[in-house]
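First, one chain by itself: the form predicted alone, in structure tokens.
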Amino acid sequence: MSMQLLSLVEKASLKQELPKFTVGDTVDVHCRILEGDKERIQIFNGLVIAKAGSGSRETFTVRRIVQGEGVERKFPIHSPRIAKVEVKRSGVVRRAKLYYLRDRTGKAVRLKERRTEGEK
């Protein structure tokens, strides 16, 4: 009974059109930022190193290097603060979590690009 009630409440807050991306993809996350009474969109681009959760609690972690320092952010997929997620390139990975990339620097961080059927 309570699980049915929870799923009913969650269904109202879920986004209808979810972006298709996986771990290993390089993405641009468009975030809505409120500054006073104005709203602007800030883009956070980086590599998706993890996805976790389900339903309205589903999140993904994006990692990027800023001035030689690694920066990671967790984003809820169904958050109204996320305007959109654009996939820039897809990487070939064999793991669900890419935490091992935290220890790597330079060219060792790169992933092979996944080819799709339409490309040559």
The other form holds:
Amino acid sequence: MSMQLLSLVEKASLKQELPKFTVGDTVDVHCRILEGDKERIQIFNGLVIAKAGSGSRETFTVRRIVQGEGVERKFPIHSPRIAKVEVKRSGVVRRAKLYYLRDRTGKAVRLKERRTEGEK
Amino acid sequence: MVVGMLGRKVGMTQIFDATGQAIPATVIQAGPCHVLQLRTQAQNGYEAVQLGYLDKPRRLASRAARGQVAKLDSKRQKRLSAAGLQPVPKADCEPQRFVREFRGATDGLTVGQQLNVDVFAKTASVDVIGTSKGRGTAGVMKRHGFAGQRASHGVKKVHRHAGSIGCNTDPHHVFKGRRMAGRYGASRVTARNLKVVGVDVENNLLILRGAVPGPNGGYVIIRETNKL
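Pass me the form predicted in complex with the partner chain as well; I've looked at the form predicted alone already.
The next block holds the full complex; its first chain is the one shown before.
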């Protein structure tokens, strides 16, 4: 009962159309940034290594390497500040969380690319 | 009029406001509440309203609880009025699981009336009273926020202990009120000044910013805050 009531409250916060991507995709996340009363879009590019949560609390983690240092950012999927998520490449992965990539550097981070429908 | 309500904690979630900020929100199923009784200055020496929340099966209710909400045209009531007794107003509902009083002026309220969550429609913030989660026997670090002792440098097996509990020969006893380990939680806790984020009259839901004491499904008392 309680979960149904919670989802009633969350419904207003959910996005109508969710960006389509999965773990293993390399994505561009378009974030809305407020500077004073001006709004601009900043792009965070990286690999989706995890998705977590459900309902309005669902998040995804994007990992990228900045100046030789690994940087991970967690985004709420339903946040209005996430304008768009563009899939650049999608890799073949066999698990839901790619935390093992944290221990790898350079060539070992590469994922096999998934063939798109058209190429089959 | 008293602005108060009884309810149950549903759980926590997050919602996004107009600027895209995520708000930590507690959802409370508040009401509908029945007005069971009105306390008056003349009869009781103070003014208050007694509310009841959630129907209870009649077989589980005590005779007194059944009588409190009984219909006015019951056999017993008829006999009493035949004897010339003024009938006491009754709520005419099922016995209620959770019954509490709210002090304050009772104008605009009648026994038997149903209150909905829209009493909070114009309220900016509320206080929520609940029973906190019981933690059983807890040590001083969890119970009183003591710092404990060091992990190394000669500390042996007392990492989560308190330090000294008093002096020696003089005064020769431990002072009363010394904070020690013991039962923690499962007590009445008031969370004050929680902002009302939304009111869903259709589903009797009250959405507040911040956390509320107690487990999901725990009973809570909600009233307009007196702290501003």
